[in-house]
Each structure stands twice: as structure tokens, then as C-alpha cells.
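A single chain, nothing else alongside it, follows as C-alpha cells in the form predicted on its own.
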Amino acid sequence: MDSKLVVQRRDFLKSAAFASGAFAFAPSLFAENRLTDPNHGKLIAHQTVPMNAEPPLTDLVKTWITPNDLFYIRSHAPVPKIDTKSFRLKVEGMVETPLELSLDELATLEQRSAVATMTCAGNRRYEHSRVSPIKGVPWQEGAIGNAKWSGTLLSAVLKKAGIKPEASHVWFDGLDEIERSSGVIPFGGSIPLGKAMDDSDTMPGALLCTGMNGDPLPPDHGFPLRTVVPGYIGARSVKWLGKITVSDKPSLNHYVATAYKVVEEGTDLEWAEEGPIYRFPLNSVICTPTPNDKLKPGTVSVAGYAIPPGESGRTITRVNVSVDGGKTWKRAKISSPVNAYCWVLWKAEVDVSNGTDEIIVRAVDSKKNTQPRRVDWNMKGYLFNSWHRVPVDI
């Protein structure tokens, strides 16, 4: 490559980190990432074994509740072989009765199903990694879906078991095996208790699943039981779940006590210091058109998703798309239900020139709360949610 271009190219870079700490680039920069899996054929895959894979962007949108075969694949350790006939989920802890539960017999307590957006915490993770490397999977936007999630309510469970007064948290085991240098963990998470027993008419708080849009689990998404959390990130919501434990702190596992952490300088006070990540961000993402996407001069539709903070009640109210820098916005259309705990998605239609260097969005949620210009990097590249810009070629 001619050595000019190298440097303009290298100049551009670092222009565009400096100016808005987001980043668009074409997925074709990140090709020598991206394995094929015969079995997950629809899914861009990071890695095989253990596997973890993400949907084509343009794929992801086309429905508000995500198919099963495109959605994202999170797994630090190979899928356990799990014999459900002699399952038994174990209750115990800062509990009155300590619990072994049969499928049959989670059964009999109280059901529910819900609608609810999972989010990998280091989703847009390529985007930190511009800035400065970062070891981890190199998400780019498809670290999320919006499914339909049914099973027992872990409410029902733990009021079963009896909760003692000293109680604050609730860990959970899962029954993968993960190779680390200290030897073979499970993967764990943990919630506050109060986020446990907080169910409400139409959300609860956390559910013991044993289905997925009207499926059993698939095997990559916990089969048989797997805990999951609206609100917050997809590693607090537990694949393969073996043991719940009731304690009075968070969990000690490591992917609690010491991963899922924002930390920018790494020291070992920092690490100790800082609390866990539970909630996920406001956010929102452009699908079409893609970096790859050569577009000519006049109007241009427009699509993506947008998702509110997971808190209690909170919604998307506003999304807005600019092409002229940030300097004005259009308002996108929201095509799909506006619930708290899920995404919307959005579509709007722009007017392109030879001037146009990129398309942005930014979402608004039901406090008035905008997305971030530009977000702080940090060493994990964790909850990436500045504008969204996707460069244009016409």
C-alpha cells in the first residue's frame, strides 16, 4: 500500500477515536476473528469451542423477537452433557430448608413467561478495542436478542425454601466445567435479593427457564434450566443452572467477584474496589445500511434497534438519526412494542449526498436520559454505548 495512504488511513484513526470514542468500521476488518460453524450456519462465529457467535446485523432486525437460531451464542466452557432425568437443582445457604428440585418438581411452582432483551456486557466491544486492544471476544452489535422466556418464577423457589433474615444475595452455579489456571470452575453470577423477589404483574424479577419462544432450551442456551434477569447483563443470567445458594454477599465465583468489572487502569485496588455490573446500558444501533453497503445519492432507509436502561419501568421514547454529524436530527420510527426490560426497533428514512461521511443514532429513554457522545474506554471494553455511527460510501 502506498505509504501515504498508510498514514492518512492511520491519521483517520486516530482523529475519529480522539473526536467520539465510537467506531464504525466495516465487519470485513475483523474477518480474521470470524470462524464458520457447520452447526450455527446463520450465526458470524468468534470462536467454536467454546462457542460464541452473534447474528448478521441485517438478519437480527427483521423480527422484534429474536428466532432462536439467530441468537447470540455467550459460552466459556463446552456445552455439559446433563442426564435430566436424575437433575436436581440445589437450593441451600442462608435457607430454612435446603432444596434438591427435580424438572418435574420446579414444575409444580409458580410459571411465568416473559418477553425480555438479553445483552452481552461487552457488546460493541470492537468498538473499545479501536482505541486500545483488549482481550475478550470481539463483539461488534449482535451481542443481543429479544426473546420469549419461560419457566418458574425464582421467587416461588426460594420463598419454598424459606429465606433467613441475614439474606442478601442469590448465587447461581452452572454445571459447565471452565479450564482456568487456579483449575476447573463453573461459570456463576449472583443478583441482589431484593431484584430476586421483585416480581410485578407484567416482569419478574428472575425466572428458572426451561423454555425459549416456545421451545425447550437449546443446548448452546442452557438446556435444561438456565436463570434469566431482565434488566441486567447475560452473565448474571446463568446457563445450565446446578446450585442457587442464599447468602448475605455477592458471589465469590470469579466471573462476580473479579470479571464483569469496568476498570480502566487494572490495578489490584481497582479491581477489589470496584462493584459488580448488573444493569445493562441505554443504547442503540444502526443494522442497515452496513459499512459494507455502497449506497447512492437521495434517500436511504434506515434500521436498527434501541434498548432502554434495565430499570424498573424505563422505556425508549425517542430515536434519532443524524447525517450531517450530530449537527441535526431525524425522528426514526419505532416499528415494534415499547416495553421496559426490551428492545424497540426502529426505522427512519435520510437523505444522503457525496458529502456524506457517516449516519448516527442516539436514542432517548421515558427519564429524558440520551445516549452518549462518547463513552470512557475500559480495560474489559464493557458497555459500549456512545452514538452509533456507520460510515457511508456512495
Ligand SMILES: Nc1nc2c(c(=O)[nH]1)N[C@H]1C(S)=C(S)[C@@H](COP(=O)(O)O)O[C@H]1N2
Given for the second form:
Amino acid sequence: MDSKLVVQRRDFLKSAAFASGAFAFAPSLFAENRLTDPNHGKLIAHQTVPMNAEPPLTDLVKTWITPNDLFYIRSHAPVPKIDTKSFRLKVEGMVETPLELSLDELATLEQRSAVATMTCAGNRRYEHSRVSPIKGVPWQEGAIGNAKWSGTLLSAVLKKAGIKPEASHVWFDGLDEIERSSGVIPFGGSIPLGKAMDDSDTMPGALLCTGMNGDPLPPDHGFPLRTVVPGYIGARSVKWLGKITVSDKPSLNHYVATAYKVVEEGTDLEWAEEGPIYRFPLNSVICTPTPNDKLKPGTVSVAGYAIPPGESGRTITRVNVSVDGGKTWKRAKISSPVNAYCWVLWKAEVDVSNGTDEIIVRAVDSKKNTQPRRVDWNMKGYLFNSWHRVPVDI
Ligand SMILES: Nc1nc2c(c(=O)[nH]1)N[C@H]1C(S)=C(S)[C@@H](COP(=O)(O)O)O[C@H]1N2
Ligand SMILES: [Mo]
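Previous: the form predicted on its own; requested now: the form predicted together with the named molecule:
What follows is the whole complex; the chain from before opens it.
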């Protein structure tokens, strides 16, 4: 699949497709799409019904904790109206005692707070789309955020229900109604039971979350209850959670059984053979300067984020910036806490001259894995994590 290798941005700049505007940089396109809705005034919308929006990159990296009004929103259907008084979370399937829990009852079980980064599997899809167009929200690099999540340990709810020995997966169904050609379905996710029970002192395996950065969950982020699965792609963190099903296989919901897989050609066999994506990969991104910025020769401040792969004990150890196409690298300064399951923010000062045509970043994690220079194109544009390149005009 060499033709579909994600080629360097320099190559794109020269390509006719790029010059024709077919894949023009989104910032200009975004400017026309800015939302007028005061609640989402800071976000840049790709679509408003359902809401799919991301923050401007320069704002995104101003703080390690992403404020709720700067947190990207990815919804497949409008926000469902949920009456919190009559709301009951159903817990069923391979359990000793099926449960129907009110929000007050959930609050009596073990509570936790944890800071974790959430990112959409489609983050950076628009870069991928330049190789060959991809359907789906054309996310830039803003489909990511770092928040303090609080709520009930999923493991506490499962223990209360009693897990049957044959169980091995936990399914989540949302209360939203997504219209598909086959009919109306809820958004569904699922995780292996082992992940659900994998709590440490600092990080829950998964949370049933009611609070985001000290506020009740905003409606767009799943009020009154959502799953948060640290380390996993955002799609596993089901919003407006209504039902948990314990099973011996992954969920049969479309968003687990079919969508969110990495496939290259999309044959029936490939879809059937490929398993669901769970964890997100090592990644790093330059947030300033942006491709539109005019720079002068001399020292330029570069800033962005880097995220370790979503695994216990894996942290970012190094972020490198290059202005000569990756021949030499300068180590960036990490300006935030460094934790597993969380992004870091970084800054670097680099010297640019009239010959500089791009700035590149790549990150290294504590297992000495380096972010790949290139990655293969995939049909849905998921998990794009090649070196991030920003073309500059000096
Ligand atoms: N019920 C429901 N849960 C959902 C979704 C959805 O459309 N419906 N989108 C998922 C996807 S793809 C992502 S990336 C995250 C986004 O969470 P956020 O909107 O709070 O950023 O929610 C996930 N949970
Ligand atoms: Mo997503």
C-alpha cells in the first residue's frame, strides 16, 4: 500500500490537489463556520446538529487542564433529554443481581476523581484525508482534552451486581438516538472486564462520571452520567449512559462491532477480521505557530501537546522539535505535570531562516518508543500519529 503511505507535508504542498484548494488548510474554512451559540462560542464547529466541534489550537495548550468550554465535543446524535429524578442506570447480563440504580444510589458507592486525557480516534483525520479523502468529521488536532473526572468506580458497581465467572466484557449503551439506515440505535461501547477492574491508587480502570473539572457534566459531555475509560479512545467513554451489560463477548453495537476499526481496503473479510480499537497511541502535535502564521527569521517559540500511549506506567520522556526536516532535533521543555494517561504540554525555542519550510515534532515515551515518521493510511482515518509537521512561511 505504498501509494497510500502518509507522505510528508512538504510533498503535499507541492501537489496539485493541495494547490487546487481541495484539501486547503481548515483554519480558513473554520473561520466561516464559527458558531454563534454562546455556549460553544470558543469552539470551532464542523457540524452543529449533532454538535461536533474542537477548540482553536492556540487556546487548547494554554492550560494543562482543559476548561469545559474548550473541550472538544463529538456527538453522533442530538443531546437526549434525561429526567434526573426518574433516571435509573440499568446493570444486567452476566451478573448475579441485575440492578437499577438512581444517581443518589450511585453516589453511595466508592467515589473517585482522576485527571485523564480523552481523545477521539479520529483526531488529526484531516491530515490523513490528504492522502485519499476520508468520510467522517475532518478533525484537526483539537479532538483531545485533559480533564479531572469524578464519579463512581465502575468496578464498585460491577462488584455490587456480582460478576458471573463466564463474563469477560462490559458493554455501555447511551440514551441517545442515532438514525442509521438500519434504524435508530444508541451509541454503544465496550471494554474488556479486566480493564473495568484495573483500578490503581491513582487511576481507575473506568469511572461512571458525574463531574467534569468540578462542575456537573455539561449536557454535551454526557449529563447526567457517562463512562470515562482512561487510556482508551473517546468512543469507549459512552455519554448519557443508560445501561451496562456484562457479557462474554464485546458489544454487538455498531460502534464496537463495525465502526472504530483500522482497515485499509474495507473488504467484508477485513472488517470481520479486524478487532475493535481500544487504546490510543503515542502522539504529539504543534499547536503554535499555526500554518497561517507569518514568521520572521530568528527565534520562534513553538508549543504543543504530547500524549503517551494509554497504558499504565507509560509517560512522555522526550519531545523533539526539528526545523531541518528531521535531520537534527532540539529537545523541548515540558511545562506541565508528567503522568501516565495524561498529555504533557511542551515549549521550545527554535531558530528559523528564509530556508525553513516546516517545523516538526515527535515524542518518545518511557518504553523508548518513538512516534513514527509515517503511518499507513486507513479508511476511517483513525489513530493518526505520524510526526506532526507545520508548514511555515518565513
Ligand atoms: N452516547 C454517546 N457517547 C459517546 C459518543 C456519542 O456520540 N454518543 N461519542 C463518542 C466519541 S466518538 C468520543 S471521541 C467521545 C467524545 O466525548 P466528548 O464529546 O465529551 O468530548 O464520546 C464518545 N461517547
Ligand atoms: Mo471519537
